[in-house]
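Single chain ahead, by itself, as C-alpha cells, in the form predicted alone.
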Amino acid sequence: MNMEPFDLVIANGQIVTAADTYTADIGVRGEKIACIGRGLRGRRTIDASGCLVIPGAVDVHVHLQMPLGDITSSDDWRSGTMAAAHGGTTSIVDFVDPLPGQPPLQALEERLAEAEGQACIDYGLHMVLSDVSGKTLAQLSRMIDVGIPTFKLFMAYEGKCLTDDQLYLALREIARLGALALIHAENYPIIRLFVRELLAEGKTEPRWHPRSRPAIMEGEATGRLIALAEMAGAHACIAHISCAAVVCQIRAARARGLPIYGETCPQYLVLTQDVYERPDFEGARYVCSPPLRAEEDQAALWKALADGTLQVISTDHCPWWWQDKERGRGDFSRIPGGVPGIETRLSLTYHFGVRAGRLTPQQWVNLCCTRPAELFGLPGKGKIQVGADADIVIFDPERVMPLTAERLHSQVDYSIYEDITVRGWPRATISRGRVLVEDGRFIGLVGHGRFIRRRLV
C-alpha cells in the first residue's frame, strides 16, 4: 500500500453523492481521486468542515463566444470558463455551429483553436446539424470517432429549423450510430407567423416576446419531436424545457420505456414571464428562447426534476452586451435571446431547491453534476469514487452571495439575479486536483482546461 502523503486531502467535509451522504477524506494524486476514508494524510490539506464535498458540476448547454450576425455573445472561453469556476463547474459542453456549406470537422477545427490555451475547465462540444444532406450524415461517424457524440437539432431560428422529414433523417442516423439528438423544440411556422401578427399590430415590447411563442407549441413541438424519434429509434434529449406542456409529454413517452430525456434551466426555475413586463425596456435582458413562463410552468419542472422526468439541469448560457440587447428596441424579435448564468446555477439549484424543501441534496448532485456526465458522455466526470477525476467543489452552505452583476464574474454588464441573494456558495472549486478557485479568488491557470472526447455508454 502506498504510505505516502497525497498530493492534496480534503478532509472533514460531508461527501455527497447521487445515491449517498457520509463524513470522510478525499485523497488526491495527481489528476484523480486515489482514496477515501479517514485520516489522510496531504502535502496540502484542506479543512472541510461544516461544507459538503460534492463532484464538480457538469453543464451541458453554454454558448461562449457564439457569433450572431455581426454581433457575439459577450463571454469568450477566458471569462466564461472562469466565471463557471467561480460557480462550482468544472467542466463544460458548447457547440460547434459549421458555416453553411462548411465541413463540420473544418468548423470543429476552428472551433477548437478558440478554446486552446484560454479554457480554464475543461470542455466538450456537441455538432450542430442545420444541413442533413447525405453528405453531411455520412460525416457523423467521424464525429463520433473525434469525441462528439451527440447532436443539436433545431425545431426554430431562420436557416437552423429543420422540417419534419430533415429531423427524422438525422434522427435515422443518429439513432443507427448510437448517438444522442439535442433538441430545440418549438414551433417555428407559428412563431413567425405571431411575430408578424404582433409588430403589425404595433406590439413591439419585450411584453410580447413570450406571447409570440406560447407554451402549448413548445408542447406540440415536443410531442412531435418525440414521435419522429420513436420512428427512427433515436435516444433525444429536449433541451431548456420551460413549461408543464412539455413536461406531460416527456412523462408519458418515458412511461411507455422510450429513451426521451428533458433539461430544465435556472431561469425557468426562479424567474417568471412576469419579468417581460418591466418598464423602460428592461424586459429585455430576459429574452430567451424558449421564454420565461408562469408559475404553475416553474411548479411543474420543479415536480419533474424530484420525480425522475428531467434528468438534467444545465444553463443554456449566452449573455449579450446591453448595448446588443438594444437592438431589439422598436421590434422585440430582434433582441438577441440568450441570458448569463453559468456561474450561478449550483447555489440557485441548491438554495430554491435543496433549500426550499424540492430536492434532497443527493437530487441536486445527481442533476447538476452526475447524471449530465453520464447522459452526455464525460468520462471520469461528476462522481466522487477512486479513479474518477478529482473535479471537486467544496460547498458552504452557509454562505451568502448577492447575485448582482459586481459579484459575479461573467463578462456581461448586467445580472438577471439582480435582486436575488442565495444562501450556499462554493468555497472552493478543484479541476484535476488543481485548485482554480478558493475563497472567491481565481488562483487556477488558464489554459488548463482540456477537451474532453466524449464517448456514450
Given for the second form:
4 protein chains.
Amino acid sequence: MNMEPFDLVIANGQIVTAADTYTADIGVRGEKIACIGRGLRGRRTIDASGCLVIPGAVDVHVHLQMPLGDITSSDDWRSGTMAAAHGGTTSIVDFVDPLPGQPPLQALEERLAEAEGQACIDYGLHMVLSDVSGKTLAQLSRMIDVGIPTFKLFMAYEGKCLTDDQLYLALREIARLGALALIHAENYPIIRLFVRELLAEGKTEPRWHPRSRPAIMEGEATGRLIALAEMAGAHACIAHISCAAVVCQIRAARARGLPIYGETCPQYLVLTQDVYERPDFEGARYVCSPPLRAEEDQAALWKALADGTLQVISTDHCPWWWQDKERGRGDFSRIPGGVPGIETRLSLTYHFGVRAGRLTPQQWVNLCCTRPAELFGLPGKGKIQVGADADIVIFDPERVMPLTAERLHSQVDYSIYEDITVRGWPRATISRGRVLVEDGRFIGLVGHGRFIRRRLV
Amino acid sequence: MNMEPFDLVIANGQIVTAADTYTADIGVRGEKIACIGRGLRGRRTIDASGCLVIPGAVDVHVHLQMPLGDITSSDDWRSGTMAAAHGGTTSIVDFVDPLPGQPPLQALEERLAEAEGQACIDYGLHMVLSDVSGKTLAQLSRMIDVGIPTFKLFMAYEGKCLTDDQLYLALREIARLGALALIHAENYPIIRLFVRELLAEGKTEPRWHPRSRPAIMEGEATGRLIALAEMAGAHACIAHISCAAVVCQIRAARARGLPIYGETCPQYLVLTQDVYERPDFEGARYVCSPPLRAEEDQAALWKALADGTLQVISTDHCPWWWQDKERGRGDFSRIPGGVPGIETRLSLTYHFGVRAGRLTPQQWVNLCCTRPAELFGLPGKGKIQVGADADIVIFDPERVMPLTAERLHSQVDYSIYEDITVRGWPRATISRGRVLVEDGRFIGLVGHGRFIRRRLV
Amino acid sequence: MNMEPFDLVIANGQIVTAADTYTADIGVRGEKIACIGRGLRGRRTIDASGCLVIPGAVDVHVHLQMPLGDITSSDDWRSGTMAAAHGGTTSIVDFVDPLPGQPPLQALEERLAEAEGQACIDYGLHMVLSDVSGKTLAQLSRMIDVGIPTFKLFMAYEGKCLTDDQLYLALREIARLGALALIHAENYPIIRLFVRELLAEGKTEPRWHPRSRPAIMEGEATGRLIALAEMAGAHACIAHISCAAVVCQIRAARARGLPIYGETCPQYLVLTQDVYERPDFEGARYVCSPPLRAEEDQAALWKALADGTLQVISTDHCPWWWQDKERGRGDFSRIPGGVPGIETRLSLTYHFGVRAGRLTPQQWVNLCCTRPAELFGLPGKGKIQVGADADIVIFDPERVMPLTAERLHSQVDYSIYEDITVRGWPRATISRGRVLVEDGRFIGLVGHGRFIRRRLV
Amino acid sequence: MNMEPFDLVIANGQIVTAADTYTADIGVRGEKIACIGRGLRGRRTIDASGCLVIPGAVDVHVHLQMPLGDITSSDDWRSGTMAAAHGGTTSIVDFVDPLPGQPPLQALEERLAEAEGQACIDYGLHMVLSDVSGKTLAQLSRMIDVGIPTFKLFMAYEGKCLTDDQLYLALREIARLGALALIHAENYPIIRLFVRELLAEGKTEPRWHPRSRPAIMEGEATGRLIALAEMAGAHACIAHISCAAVVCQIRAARARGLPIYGETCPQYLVLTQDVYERPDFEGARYVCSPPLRAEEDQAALWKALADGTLQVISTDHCPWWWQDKERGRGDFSRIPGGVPGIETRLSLTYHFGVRAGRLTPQQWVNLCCTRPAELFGLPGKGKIQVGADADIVIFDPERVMPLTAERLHSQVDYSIYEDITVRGWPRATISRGRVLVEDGRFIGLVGHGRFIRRRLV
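Write the structure block of the form predicted together with another copy of the chain for the protein whose form predicted alone appears above.
Complete assembly follows, chain above in first position.
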C-alpha cells in the first residue's frame, strides 16, 4: 500500500452511486480514484460535508460546433465543455458526421483536430451513418477499433434520413459487431409534407413547429424501428424521447425481452409545447426536434425513468445564436433546431426529479452518470469506484441557482429556462483528479479534455 | 488515515456490484469494509485472483425451525444459517409469527431467543400479520422501532389468510407508517375447495398439488392485492412469484407508477411442474406453494428479472424431513409445503442466469444482494462499499458443484436439484470480517450471527 | 298464402334491425309478424312514414315490486310495465329471489302470481343464486326447464354476496348446463368496511356513497370473476358496468377468446358522480350500485359499446319513493339503492348515442333489443322478423320529450333526468300485435303481459 | 298488396341472417325480395327444407383477368364469376387499376367493357391509387359518384407502393370524402431487400417466399398505417390479414375508438406456411402475399373474427395457371402471387368455422355477406330483407364436397385445398331472382352480372 498522501481527497461527503448512498472519503492519485476509505490524508483535501459526492455526469448526446449550412451551433468545443463542467458534466459524447463521400476515418480526424486543445472535459464521438453502402458498413469495425462503438441512425432530416431497408442493413451490421444503434425516430416523409403544407398556408410562426412533427408519428417511427431491430437482432437506443407514444412502444418491446433502450432530455421533462405559443417569435428559442409536447407526455416520461423503461437522460445540447434562430422568421422550418442545455441537466433533474419525489438520488445518478457510461461504453466513467477516473462532482443540494443566460456559461444569448430557479448545483467539478470548477469559477485548463476510446458493451 | 495494516484484505478479485465490475482490493477493519483501493496491506490477505468478489448474498425469505402442527421445518437456526453461509448468503430474513392472541413483541422475543447463539450469519425478521385488529395494528409502529419494518400478509392458508377488508386495513396502516408489505398471493377459498374436491375424487398423489392451486388464481390474487394496495397507497412486494400471470399484473401496475415489487425463487426459474409427475411419491419433494409451473412461466420470470419488473430473488427455503413429507401419502394436501434452497440460490442463478446469458453479472448481484437489502431495509448489507458490513463472497466462476443432498449442508435428506451440476460456487464467505466458509469448510463460529435491526426505506 | 288482410299492418316505416335499415311494411297476424313486404293490406294499418320501425325493446335487468326490508321498489308490475311500454320496451327480465331456505320453484310461483294479471308487457325472470348448496344447484336444471336459463350471482350485498369458492361452484354448474351467469361485480368486504368507516367519521351524506364503492374495486371484482369463469368454463355477463376499469378487464378477456359479456345502463352513460354533490340530500336520487362515475368512465363505456366489448344496454330500473330514499338521511348506506329508468332507455340512447354519432342506428337496436334477447334467450323477441312476436316500436326520431317525473309514467315522485329533453320518442308500442301505447296514451290491457319461457343459447 | 303469385318462392328453409336464424318463406318478384312470410305462393317454388337460406355471399376482394406483365390471372370475368356462383357468392368487388398516366375514368371504362356480357354475377370495383398527385386525388369524388367509394392503397409492390406521405395524402382525401381505404399492409423496402438477398444466396425455392415477407413487418406496416389514418381521420380496412401481429394492432386501434377494420381470407384460416416446404416446387401453388403463416397466427385470426376485431372474410382470389407459376422456378419472387379461392370461401368457413364451433351461423353470415356489403357500400346486397336484391343461397349443411381442382370451377389447373373435403355446400345460388346454379349445374346466363354502383357508408 502506497503510504504517501493522496494527491486529492474529497472528504466527508455523502457519496451517491447508482445503487446506494454512504459516507466516505475518496482518495485520488493522479487521474484515478485510488482509494475509498475514511480519514484519508491528501496533499489537498476538499471538505464535502453537507454535499452529495457523485460521479462526474455523462452526457451522451451533445452537438458542439455543429455545422448546419453556413452556420454553426454556437458552443464550440471550448465554451461548450466549459459550460458542461460548470454544470457537473465531465464526459460528453458528440458526433462525427462524415460529409457525403468522405471516408469516416478522415471525418473523425478532422473532428478530433477541432477538439484537440480546446476541450475542457473528456469527449467521445458517435458516428453518424447517413450512408449504408457496403463500403461504409465495412468500416464500422474499424470505427469500433478506434473507440466509436455507437452509430447514429436518422429517421428524419434530408440527407440523413435512412429508408427502412437502409436502417435494417445498418442495424444488422451493428448487431453483427455487437455495437449499439442510437436512433432519431421520427417519420421524415410526413414531417416534410406537413412543413410544406403549413408554410404554403402561411403558417410560418414557431407555433406551427410542433404541429409539423406529431407525437403519433414519433411513436410510429419507434414501433417501426423496434420491428427492424428485432429482425436484425440489434441493440438500439431511441434518442431524445419526447412523448408517451414512444414510451409505450419501448415498454412493450422490453417486456418481450428485446434490447431496446431509451433516452430523454430535461427539456422534455420540464417544459411543454405551450412555450411555442409565446409572442414575438420567442417560441423559436424552444424549437428542437422532436418538439416539446403535452403535460401527459411529461408525466409518462417521468414514470418511464422511474420504472426502468428509459435508461438515459442526456441533453441533445445544440444551441444557436439568436440571430441564427431569427433566420426562421417567416419560415419556422428554417429555425435551426436545438436548444442549449449542457450545463443544466444535473440540476434540473435533481430539482424536478429528486426533490419532487419522482426519482431517488440513486436513480438520478444512474440516469445521468452510470447507465449512460455503461450503455455507451465509456470506460472508467460514470461511477465512484477505485480504478475509475477521478471524475467527481461535489453537489450542494441546497445551492440556489437561477437558470438565466447571464448566470449560465454556454455561449448563447438566451436561456430556455429563464424563469426557473433550481435548488441544487455543483460546488465543484473534478475531472481525472483536476478541479475544473469550484464555487462557480472555472479553474481548469482548456485542452484538458481527452478523446474517450469507448468500448463495445 | 489509519496506517495500520487492515485486519483482512481481499486482494485482486474482480469486484461485481449492482452497477459495475472492476478490480480492486478490499480492506476490512473489524466488521466493516474500511477501504477499497489497490495494493492494500492486511494482517491477513486472501488472494481472490480469478474470482468474482461480490456482496454477501441477502435472502429475504426463509423459514428456519418453522413449526407446522407437531412438526418443524428441518433446518434449525444453526444448520440453516450454516448451509446459507456455504452458499454465499450472509444475511437472511425469516419470520416471527405470533400465536393467536400472543403479543407480537413476546413472539419476537421468543423467536430471537431461538436464534441467539445458534445463527452463523446475520438475520432479520418479518412479522406475520394474521390478525389485523386495531390492537395489533397499533403495535406495528413499535415493531418498526425494534427493527421489523416489513409485514407478511397471506391470501392463503387457514388461520393466516386475510379477507380483502383485512388486507386493506393492514395495507393502509403499513402505508401510513411507510413500511412494506410482503404478500403471499393466492386465492385461498378456491384452493380449499379444489383440495377438498380432488381428495374426494381419490386424487391424492403429489401430481394433484399444482392442479389445486392454478396459476390463473395466483394472477387473480395479485391483481386484487394491487387494487387494494393502490387504494391504500401501500408499497407491496409479491412473494415467490411462480407464473406469467403474476408478471403481467406487476408489469402493468409498475407502468402506472405504482410501488409494487416482485420476488421469485430459483425453484420457479429452474424446475417445472413436470416433476410432480414423478413416480413413487417423489413429487412430494417439490411440493411448495405456489407450485412449480410450466416452461412458459419460467421464460416469463427470467424476462421479468431482466427488464426490472421483478426485483428480488430469494429462496422461500423451507425444508422438511422426508419422513415429514411422507405424511402426505394418501393426501397431497398434508404434504408439508416447502423446499430446501438456502444454499443453492447464488450458484443456480449464476449458472442458469449469468452463464446462460439471461442476466448480466451486475443484475445477478443486484437481484440476489443489493436490491433485496435495499428494498427490505438491511443497513450495511448487500453492497461492497466503504462503511458497509464486511459481508463478502469470493465466488469462483469455474468451480463445479453437483447439487446433491450429500454435497449440500442443509439438514434435510434429499435435494430438489439432484441432477443438476452448476459451474460457479463460493470459494469463501465472509461475514462482518470473519471468514465463515473457505473452500467448502465451515470455519466460522456458531452464534456469530446477529439480529439485523432493519429500517424503513 | 293466406289472402285475408293482415290484422295489423305497419306501413311505410324505415325498419331498423341490428344489421340494416330498409323500408317495408310489416304484416301482423294474431301475435306474430306474419309477413314483411310492400303494399300489405291490413284490417288496421298504421302509417309509420317518417318513423323508425324497430323491435320492441328488451330490458333484461329490472326490479319491479322488489322488497327490501319493509319497503318495496315503487313500481309494481302494473305501473312498471306500463312505463316500460310508454318508452318502447316490450319485454323485461326481472328477478326471482328465493328467501333463505325457500325452494326456488316456490319462489318462482309466488313471483309469477304477483305478475299475473298485472303485467302490461311480457316478462322473464332471472334466478338469484344466493345459496350454492348442492341442493340448490341441483335445481338449476329444473329452473332452466321452466324458462329460467340465467342466474344472478352477487359479489356484493349482505346475504347475497358469494365467496369466491361459492362463485366458482355456481359458475361451474352454470357452465355444465350451458346457462349464463349475470354478475354484480363489486368487492363487498371493502364496501362494507368503507361504509362503516365513513359513517363512523360522520360522513353520512349521499356524496360519500361513490367513495364507499370505488371504481378500482369494481374492476378488481370483474377481474376476479373472469378468472373464476375461465376456470369454470362459464359464460358470464357483467351487469351494470359503470367504469373504464371494468371495460379493460372485459376487453382483455374477450381478446383471449373467453365468453365474457357486459351490460351497462343509461345512467352510467349520461350522468356522472357530480350529481352526488348536489345540496339538500338531492344526491340521494342518484344512489345506485355501482355508483355513477367520472366523465372518463362515460367515454370508455360509449367506446366499448361501439367496438363490441359490451353487448347490452339495460336499465337496472329500481325506483324508490322519495320518502323511502329519505330513510338514508343521516346514513347514506340506508338510502335504498336504485334509480328509475325503465321508460327512458331507448330515447336516451338514441339521443346521446345515435344522434350524437356514438352509435349507428343498427348498433342502437342491437344493444337495446336484439343482442339482449339473443344473449338472454328470449325466443321471438328483439327482432323484426317473420315468425317473431309482433313486438314493434314506431319510433319518431323528431319527437321531443322532456324527461321530467311529470311526463314519465313510472310510479315514483322524481326523475333523475329532470333537466334533460331528448329528441326521439316512441309514437306507438306494439306487443304481440296489440297496440299498447299510441301517441303517449296507454291503450293496452293490464294483464296482457305473459311470462317468457326463456331458452339456453 | 299484389295478389299475384310471386315469381319465385324459397320455402321452408331456415333463414340465417347476421342477427338471427328463423324459418320463413321468401317471395321474390322480379329481381327483389318482395316478401318474407309463410305459405307464400310462387310461380316457381324451391323447397329449402333442411337447408340454410342465406344472403348471396359478398366477396369484396378478387382479381379476375388481372394483368401482370405479359400474363393474366387465369380466371376471366366469365369463368371467375361462374365459379363464384357455384360457391354461393353473388357479388364480388374487383379492382380497376389505371395504367401510369391513364385517367381513372378511362381505366374504369375499359375494365367495365371487359366484364360486360361476361360476368355471371354482380360486380363492383375498387380503384387502385398508385398515384396520389393532386390531379388524381381531384378525381376521387368523381369515382365515388360513379359508384366507386373505396380505394386501394399499397404498402408493397414496385410501382404501386406508396410512401408514407403519399399514403397520408390519399387517406386525408379519402377521409374528407367519407370514403374507405383498403390497405395492403406490408413493408416494401424490406421485402425488396430480403428478396434480393435470398436470391443472391441461391435461396430460390418457394420455401423462401415467407421468409422474404416477415409477419413482424406486416404488423409494423399496419401500425404505421393506423397512425397515418388516425392523423388523417380516415376509415381504413386492412386487407388479407395473415397474422397475430396485425390483429394486435387493429384490436388496440379499435379499443381507442378508431375506425379501423380488418379482412382475412380462408387460406390464412385453413393453411399454414408448412405448405411452402413441399417438394417439387409444389409450394409455388400457395405463393400469395402476405404469405401463409404459423398455427398461432391462425388461432389469433379465428379469435379476432369471433370477438369483432375483424369484420370481413373475403378471398383475394387471384389464380394463375401452373405454367405461369412455373416462371418462378429458380426465383421464388417471380412466382406470380395469388391463389384460387373464389368458390370455396363460404364452405370452408362453414366447415372450419361454424361446424368447428369457432363461429356462430350468424357470425358466418355476417362475415361473409352482411358486413362486407355494409362496409363496402353494396346497396341491396348481403341481406335477406324485403326490398333487397334477391341474392340468395340455399346452403345444404350436410352436402359433402372434396375441394379438388376437378370438382371446382375456377379456370385453373390445381387446387390449394386438394386434401380437404368440406361438409356444407350450396344447393342453389340465386342472383336477383335468377337461379344461377342448382345442384352443381350452372343454369344462369353469362352476362347476367351487372356493375354495382356502390355508395359511401
